[in-house]
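Starting off, we have a lone chain in the form predicted on its own, written out as structure tokens.
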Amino acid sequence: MLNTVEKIIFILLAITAAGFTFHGFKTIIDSIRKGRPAPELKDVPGSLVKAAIAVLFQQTIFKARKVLSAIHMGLFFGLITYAIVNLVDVLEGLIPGFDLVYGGVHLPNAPTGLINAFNLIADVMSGALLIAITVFLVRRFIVKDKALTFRDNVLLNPKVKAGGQARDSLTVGVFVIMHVGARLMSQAFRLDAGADPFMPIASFLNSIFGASETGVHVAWWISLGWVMFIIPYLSRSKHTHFFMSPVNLGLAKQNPRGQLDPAIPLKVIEGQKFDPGAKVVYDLAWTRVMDAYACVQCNRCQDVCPANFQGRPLSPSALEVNKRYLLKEATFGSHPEKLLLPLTETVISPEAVWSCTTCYACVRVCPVGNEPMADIVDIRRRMLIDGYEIDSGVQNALQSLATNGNWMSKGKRLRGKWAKEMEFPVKNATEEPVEHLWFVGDTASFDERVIPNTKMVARLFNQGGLDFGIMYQNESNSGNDVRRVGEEGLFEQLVEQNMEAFGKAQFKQIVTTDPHSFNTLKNEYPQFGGKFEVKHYTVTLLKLIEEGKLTVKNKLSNYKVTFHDPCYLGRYNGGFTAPRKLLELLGVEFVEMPRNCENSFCCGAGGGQIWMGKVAPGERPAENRIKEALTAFGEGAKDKAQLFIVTCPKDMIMYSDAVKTTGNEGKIEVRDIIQLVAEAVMVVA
């Protein structure tokens, strides 16, 4: 179809389109390549494969927003189908005869069936492209969703503010437009023999603008043209994601959700010395440098956020979009100077970094694999280090755990008080041998208010039969959250005080009262020998009940229940089965909150929140989470008491405090899971 000179400009054009594009990526691997050593990653074949299907199925992005998902599906479909409709396009350029219009009768001997299937799905996919792009522009520029804004107290780069995004975003819709309906027009210029069933869209088209061999040509450089446009465009656009997504998905996390990267990495390269934390861009991990090259700047993780939601500073996705901002200036342009600033001058402030409640949401969210959670521990664990300000609840409680082993400023000797008021001894761990240790944590062993409902844990166990003992004041918080906070070096005198005691006690498994003991005595202590069998205090009473050491004798039917998943037990481990299992058994009424399991919403305690001197503004989550409940119950069955179940000693205080702001006391009550099966049961007191 292109003559002599038109066939060496078309090749003069990709051989440049092809160098800015080598170019761009070779300076975004090089970019990635700076960052501190990761994690050691295995089977990275394996993982790349698995994550190559993800990406073909769409696996990762139903996890929220379902219509505007299967929008991208057809989005994405169209897209893959036109790397191969642009193939043919160039043959059909370059190679005299190469056409394939009217089942291929001007390329001869061509299978036919085959060539009319290829033009059908060419020209189906291309309507499904022009409908998703024009639903996603409309979305963006004319509807101006509010899930695609940050708030005004989010720290954003300043091209960001000036409207980088929706430039992007209006460059690449514009191409998209601009060459599938190019490439519909090229087609239909060429029916001049009159409509094709294989081609519907193009014979519309046809039957409006009739054929014409030079709007062929028009058309044909136009959609070609297009495309030696947008391939180096997008190493230099947030629409880098389109490459970088699939091998951030293929290289992501292996280790477990529960277990944080070291502050300094394991393997030191060339014998080089890190600072622990972060405090510039390359002070992350290369796996994290690599996250702001394959985000897809779609605000899934602010959606999920419970310090965003609060109105808080902290937007997971405004910290991936400026490190993306951040390297591009650096790299792409002049100011190499900014990669020596600090991240909480350049991706995030430092009041946001102090208002994540590491509840995980976000990254469980992403469909690409990002981890902008672990970014804020890093940076925190370098605030901490250079001497930032940090809040004076934070301090004090950080204080305490140093010289008590608990948050409460309590005496170590007042841990196992409550267990020497109970009407029948609890062993001690740590002077003779039982089969479960009970690690009771913080809120469990010192809180007046939680203090009822371990001593019924305790009836429970012992009424069951077990053999548990608890480590009186040898225990030590099991420093989850001092980790989290990131006082690292306070984490590890934690571990070292726990380990100790664990080597004077002689057990068979770990029983835990807190998801967040549970979540690092399971995940984080292997990383320093404590390799043991820890199980949520749910799973062992469900294990009592079903092997008849408990017997449930008074069904519940009275109650009206819904259940709340804390961050630690479900999203970070999975622990969705026993809570739901138990309160089957025990004959209540059960209903599901919207979101629930991994989809939960954060009480707004973790992190080191609970310690807060100062509270925040703003509705907070664990309000939220209670008016949630009221509307998930509904107006029936308003002779049930309806509770909210809590399987977190944390949870039991936040929630309780939560009814009472919200003024819906008498209307719903906090009530832990162990109540409920103490009165199943009727456990003796």
Contents of the next structure:
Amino acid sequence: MLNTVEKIIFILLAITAAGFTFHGFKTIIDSIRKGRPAPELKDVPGSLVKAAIAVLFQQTIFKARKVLSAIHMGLFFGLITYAIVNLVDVLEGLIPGFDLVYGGVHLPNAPTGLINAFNLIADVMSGALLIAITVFLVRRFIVKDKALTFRDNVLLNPKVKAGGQARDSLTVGVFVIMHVGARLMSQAFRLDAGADPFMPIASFLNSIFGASETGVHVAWWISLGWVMFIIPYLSRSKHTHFFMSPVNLGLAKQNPRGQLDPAIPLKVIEGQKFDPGAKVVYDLAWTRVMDAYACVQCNRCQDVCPANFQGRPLSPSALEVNKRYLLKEATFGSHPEKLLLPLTETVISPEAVWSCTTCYACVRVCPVGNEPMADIVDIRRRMLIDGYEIDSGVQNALQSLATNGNWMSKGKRLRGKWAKEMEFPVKNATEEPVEHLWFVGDTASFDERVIPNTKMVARLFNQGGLDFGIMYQNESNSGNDVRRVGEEGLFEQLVEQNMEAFGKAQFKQIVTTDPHSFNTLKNEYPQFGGKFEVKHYTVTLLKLIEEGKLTVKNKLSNYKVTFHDPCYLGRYNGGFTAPRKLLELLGVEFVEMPRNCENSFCCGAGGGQIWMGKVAPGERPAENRIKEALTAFGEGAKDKAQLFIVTCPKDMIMYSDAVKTTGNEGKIEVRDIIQLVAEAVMVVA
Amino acid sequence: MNIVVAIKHIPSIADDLPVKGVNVDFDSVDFVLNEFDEQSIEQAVLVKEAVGGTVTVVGVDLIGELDAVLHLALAKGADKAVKITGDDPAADSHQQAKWLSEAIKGMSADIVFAGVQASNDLDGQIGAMIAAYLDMPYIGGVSSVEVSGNTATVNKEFAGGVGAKYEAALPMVVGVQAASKPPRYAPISKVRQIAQSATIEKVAPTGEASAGITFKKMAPPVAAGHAEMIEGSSKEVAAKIVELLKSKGLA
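Go ahead and give the structure of the form predicted together with its partner chain, now that the form predicted on its own is out.
Every chain and every other molecule in the complex is listed next, the one we just looked at coming first.
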């Protein structure tokens, strides 16, 4: 189709484009390789295939924003189709007589069915692409969806602030419209025999513009000439996403969600010494440097972030966006010195670093397998080592944890005080063998507001004939939140103390009250040699009831309840069913909140937030959650008491406060699930 | 500049305080660093960071567990640690001040820091007594220290929110109430690293205190009386208070 001069021009263009594209991806790969060693990935080909399948079916985006995700799907399939269409178009331009796409008219021997199918798909997907891209452009530029913006207090790269992202989106949006529009026109121009039923859109355009040999050439050049510019551009824009997201998803975290990467890479590299955590961008694991290139800046993570909700200066997506702009300025641009700037100046503000509750919602919702939360923990780790001034409340907690083994500045010997007050002896697991070692945790052991529930757990275990014991003063804080605050050394010290205590004890499995302890004992202690079976008390209670050791004598049909999934039990460890099953057995009327299970909303206490001396302004996540529960309950059924059920001692405190501060006392009451179980099996306090 | 910090290891009040005989049952209580000493260590390190020099931390090892405290001080920026092997958990502030000053004598200190008081005896005497034994001036209740040349400028706090600024010639002893910045946090990894590598100098206790405290009886306080919350508008509350004072014969 093309004449010789055109062919030469095109081939030269293609070679130049290939050169720039190669340079683009080489720059990206080189920069990713400068990251630190990441935890070992197993069966990489297998995970890449799995990721490819997930991408093909667009599974991961549907975790949020269902309608927009469906439109993204149109865009995705449109672009996949266009990759093939472009290839065929190029071949047609270069090889005389290769006009496969021309309704089969000029190729009498070609399988007509195949050509018709190809043309139909290409035509329909052109329409889909145009619709999808228009929706996205309208959303960003006309409707100005707030979800695509950042709060004023969030640290942003100056180029992002100046509208870099929007320009990038517009460039690619306009490209898609021009490219697809031109391709449709080229098809329309060549329908000299009139409408083709397998090209409805092109046929419609043909009915307006008619056929034109020159038109075909011009349209071909607009359609494919553009591609030669846009492909190299992609590697330098956020749309690197097209290529890097599937790879990033394939190389995403394989370890359990509840297991943080070590502060210093486990892999030893000759001649290289690593400081704990991350100060500059290449202190991050290479897989997390890659996150920046995979991120298309959709802000799904920001939508689910409890700190962002409260108006605090944290946006997980801004972190990735800033990382990308930093890397771009340093690698594609002329500012390599920026790589040496602290992440707290370039990527995330210190206030934002200390706003994170480590609830994992951002990582869970990310369609491309990014882990902004892990970056935040790494940054905290280094800040602590470098002597950054930390919140006084956190410092007091850490100091108490270092000296007393608990964050409440209580003496070690007081840990088992509640047990000594019981009407039956509670075994000391470090002195006599027990089947279940109950790891009680700090809040449940020391907090006067929670101790009545702790005693209730003990009574139910006792009534159910469970052979259990606690470790009294030998138990130390599990260290889950200490690790997430970034105090890796103290975490290790606490692990050692507990491992020493476990060493003195004889037991078959561990039961925890606190989901936070549950998480680290289950997912992180194994790395320190602590391989035990760990259960949350909801599972143990359910088993006691199912085995008939505890009997529900009193159905609680007078209660209307909803259940809050604690982050570290639910999202982190999938403990969704036991609490719900328990509630079902108790006979309560159960109402699910809109944000439940994987999508549960953090109470705001995790990741050390409960220790903070300074209280951030704004509606607290727990307050919002109480309102969500009341909305879910709706009107009516006022004859029933409305209960907000928790299975985490920290939740008991957070939500009881939130009920008061939102002025909802009398409308809703916070109860630990244990209180309901006790009432149903008629264990008296 | 030779900066010396005298510290005190005291029974922790995080636990219920057990009593044995006429004193605390030292066997069933944990010992911790006096919290005012945390402030004075911080102030000493701040001075060192401003004008250079070395910080030496010295304390009496009452129960053989002072090392952990000294390691923490080293992790926070002290350069040398010295422990006096007193080995008597009942040693009072008079005795400790004597031992400390004997140990400090050989250190040619330019400035000595001590916590203004400790929560076990609350007498606020150690700093003042060290100053007396070393024949140096003493200023207590201090909330910031700046050193320039041979002079220290200190802020001293008085009751009622009144403060005073003093200039004093070195050497001197300072009783620290609060450092000019909150005490820094020492990451445990650093503390543990230091615990493995640091050497702590041991000094035998010398000298007898000329005076001291004699315990006659030690008992937990008995809860007595109760608080009554007066409710109502400010006028009503005021009226009730007046009435109450009258009824007790106080007005």
